[in-house]
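Below sits a lone chain in structure tokens, taken as the form predicted on its own.
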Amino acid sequence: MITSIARKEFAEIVRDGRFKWTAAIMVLLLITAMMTGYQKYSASIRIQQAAQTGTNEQWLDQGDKNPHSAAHYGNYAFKPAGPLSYFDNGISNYTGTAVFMEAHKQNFAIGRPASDQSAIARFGDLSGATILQLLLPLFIIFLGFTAFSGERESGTLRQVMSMGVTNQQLLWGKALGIGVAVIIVVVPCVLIGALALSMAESIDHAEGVGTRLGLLSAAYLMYAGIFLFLTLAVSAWTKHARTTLMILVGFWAFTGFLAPKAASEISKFTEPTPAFGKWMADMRAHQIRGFDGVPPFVKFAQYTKELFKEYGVTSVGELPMYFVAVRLQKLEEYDYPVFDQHYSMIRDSYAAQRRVQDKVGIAAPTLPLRSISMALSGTDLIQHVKFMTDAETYRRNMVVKMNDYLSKASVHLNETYSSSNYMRADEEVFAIVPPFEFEPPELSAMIDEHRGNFVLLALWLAAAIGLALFAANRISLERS
């Protein structure tokens, strides 16, 4: 009997020329959307890898020259684009793409696409995250809201009732047919962007690209779902197609642009970040009065105390190392704890603002699906966290190493230079600098982060799932 209900309401959408017209919609603008971003993604990768291999020769080729002085010209990191960004773009317009490694100072990301575009190109971003997160909803509820309301008004329900299909036979076979309808739809054009996924540079590289499908896809057939039952439930509950139209589409806008508005809004609120002036003046005053509030000369003076004891010599110049390099390296490392404090700080307040508008998801669906789509896909913060964290490691290490070899060197080649502009290096010591390499964030790690919000979806799937089987019990031959 389900079946039979599910194929006669699958007859009507496809005879309607509301499916025909929103299905031809929806599929181009979903491969439009695919081919579009493919194109964009494949133009990242090729950029970002002549970027970072133009920038590695810069680095060898910089001249001859102070192992320190080669540590303040620096080098680039990009990020390069994650293997389902050309789905989710994500948050990657906005914390930028590149950051530059010099000594002494730890910088923050640039290259942000967003600076670059009208708020209008901004909001008009066209990706199928995008439409599915906003359009595909829509979509179900053209298709659905006139399933019992629509046949309550035209007089078929009572008549389909009184054929003695019980009210749960109903709400399945009518829930299969949309569902089949929309699955048609949308499943070949999510294929067509898969095989442009198999056809991307670098795709081998890519962990677990299968499995983040996999997570996506039911992800987002868990968020059709939602919106489906809950479709079916208001239809069964209103006796007016109208007006359950009006409260679907209320329902679609609120989810869609007020909740997700309304969650940055309080997680501003409640977790606020601080200004950029100030925040940089705090760190530079924590820098000069140090870290545990002993400036850093101070402490530097007490290590040179302390080398002298050790080598029991009473001059720099009688220790066996380049004293100039030694004072370098620990003025550097004595930033180190200030910096980690400062920026955690920025990254901490980022973090919480997003678990606070993970938790508003219990208001709206889109919210969990969000984060896990952005996750996934590749671009949401921990994956720019965990790139600016490698790349505040690969500074440290390299300026560490230029140090190195000029304190060692000097002393090798029984050099008492009172400066160290005298010192030189070649390429042969720039190599030394292996070339940064970026590892994304291992994908178990991404799923235990964001478990929360795929049990938020469920419970969202459950609520939506009940509400429409209440509503189905509640019809009778009496009020259709």
Contents of the next structure:
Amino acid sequence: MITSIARKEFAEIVRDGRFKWTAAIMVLLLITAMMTGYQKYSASIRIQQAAQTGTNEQWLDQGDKNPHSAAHYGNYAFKPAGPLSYFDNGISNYTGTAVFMEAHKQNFAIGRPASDQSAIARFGDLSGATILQLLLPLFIIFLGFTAFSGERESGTLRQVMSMGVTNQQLLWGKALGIGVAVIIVVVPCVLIGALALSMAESIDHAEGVGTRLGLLSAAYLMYAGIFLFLTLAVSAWTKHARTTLMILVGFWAFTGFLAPKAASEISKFTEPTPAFGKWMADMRAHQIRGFDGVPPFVKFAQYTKELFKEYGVTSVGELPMYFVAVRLQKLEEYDYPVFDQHYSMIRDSYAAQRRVQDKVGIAAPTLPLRSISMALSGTDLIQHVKFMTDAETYRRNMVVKMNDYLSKASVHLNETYSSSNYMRADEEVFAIVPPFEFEPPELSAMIDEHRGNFVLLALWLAAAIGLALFAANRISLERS
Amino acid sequence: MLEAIQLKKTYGDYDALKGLDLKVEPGDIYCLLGANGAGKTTTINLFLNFINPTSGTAKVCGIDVTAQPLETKKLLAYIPEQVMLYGNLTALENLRYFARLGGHDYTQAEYQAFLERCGLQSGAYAQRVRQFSKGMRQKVGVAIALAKQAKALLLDEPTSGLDPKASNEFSELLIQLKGEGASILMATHDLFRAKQTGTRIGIMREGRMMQELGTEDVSHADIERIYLEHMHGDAGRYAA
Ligand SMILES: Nc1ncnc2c1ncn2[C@@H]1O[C@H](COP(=O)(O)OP(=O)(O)OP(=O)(O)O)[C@@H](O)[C@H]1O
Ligand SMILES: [Mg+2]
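I have the form predicted on its own already, so could you send the form predicted in complex with the partner chain?
Expanding to the full complex; the earlier chain stays at the top.
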């Protein structure tokens, strides 16, 4: 019975001119988005690899110099695009793709495509994810809004209701018929996208690509299901197809545009991010003041005393390590907790903002989906924070290695310490700093972080189905 | 068998049906006559459970319609004044869909036989019904009713707007179904056909059954006279 209903629904939909046009537009947009996304992805992978290799070579070829100067010369970390970034570029247009790593300073990422673009160009950046998040619901609405109210208007509903079929059977049959019509349009496009991905040159960072794809599909399927059943619910509820369409398009605009904007404003209000200038000034002041209020030079004087005591010496010249290098390293280390505190303040506020935005998802299913999609595509904040943390760890390690080398190799300079009298290191020494490698966050951590969003989607789906069943069961011909 | 027992339907404070009693036995073609707004469609809608009675009971083959609407609907076939079909589906597809909704399935040849029996020209079977004339649509509606193999038929002015030939073919079909033991309730304004096709006639006015007649017992002229008398009773009431 249900399949008969589904088959009729499907036949009616695909024979409708409305379907042919909207389906053609969907396919065109999806394929274009996937293809350009894929192109951008392979280009960015190539550029990233070339840049990282280049900067690694530069580091080694920087010319003979003092190791600490080498640490100042620094190195770049380039963020490799995740394998699914071609599908959902998330916040990567805003977060930057490269970090300059140098002695004494923790830097922000640079290379943010969005800052080089006009607002129009940002809209032009239509990814597969954006299309599925915004246009897929609209497509479902267009195919399904007449399901009940259209039949009521045309009078076929009376004929149907005289046949002795239950309203639930009608609902499931219609859901299946519309669902299949949507699937035959969307799934081939997505498969083409997946095929392109499997042919991608580099999938180094493809940890759990299968799991990611599976979870992504599940999330988007749930999202489509939500709109399918909401469409049926409203169609069963309303008397006129025009009313159905108006309500549904209203909800679509709310969840797709209004709610994300509102959520972002709300989250900025409840979890404010410090203004950049003030934040920078605060951090500088904190560095000078010292993490715990004891200024670095005071701390270092104290440390010197302890060091002398430890080695039982009375002058720098007697120390078994190069004192200048020790000082450089110590001052570096006094800054660690200051950097950690101030940077994490910003990151925490961003993470808190995202969680607030996720909560708005109770009212708008696009929000949890968007979060999940970015996370699984590796283009969300967590991924970026991990990159920044890796870069900072790398930076600290690089400075430690250089200072350490200096401290051991230049002991003899303790006596004759002067600015013109320093050691020179060469490529062989610089090579003790390994090239930068980014390790993306673990998938399981990501899934844990977004458990709530999956629950929200599931709840939305359950609510939509419940609503559709309720509305279908109360269909009445009493007032028509 | 169709049976209405003290059936009442009130819309707001308007009584559309004021305690209707009615019985259509197997082999009966019961013609409901009455002016516009007399309550004929309301009666049929109550048998179909499209609307709920304010009080009283409608029964199909002894089963209460309100209590077991799905069961009774399986026993019923319904042809409205305007048969509504899916414009983008062909006549055959419409027929197949509704037959399946009614729990039946047939071979392609059988579906074609139903359409043929209803007098639809064979060239139209595989055409989408969007361009069908009212008469053609009506014929598909009859085929749907036939395919349902219903024990009882509810017909709401099924021949209004049909040409005389089609109308006549329809009457013949009804007589065949009567012979097969169906209980047929037909609302109509066509006194001539009511006399010619029907076995019994009920004249309604303002939600009440005014008089029931056997068509055997009266002449065509009698029916017209009795009908008009009841309608004049109405006019007389307003004059008074
Ligand atoms: N949904 C409704 N709400 C209010 N009143 C209604 C409704 N449906 C029918 N009525 C009223 O009930 C009365 C009976 O209507 P019904 O359709 O049964 O008449 P009918 O005998 O079929 O008339 P016709 O010959 O014009 O088809 C009419 O006065 C009508 O206005
Ligand atoms: Mg009527």
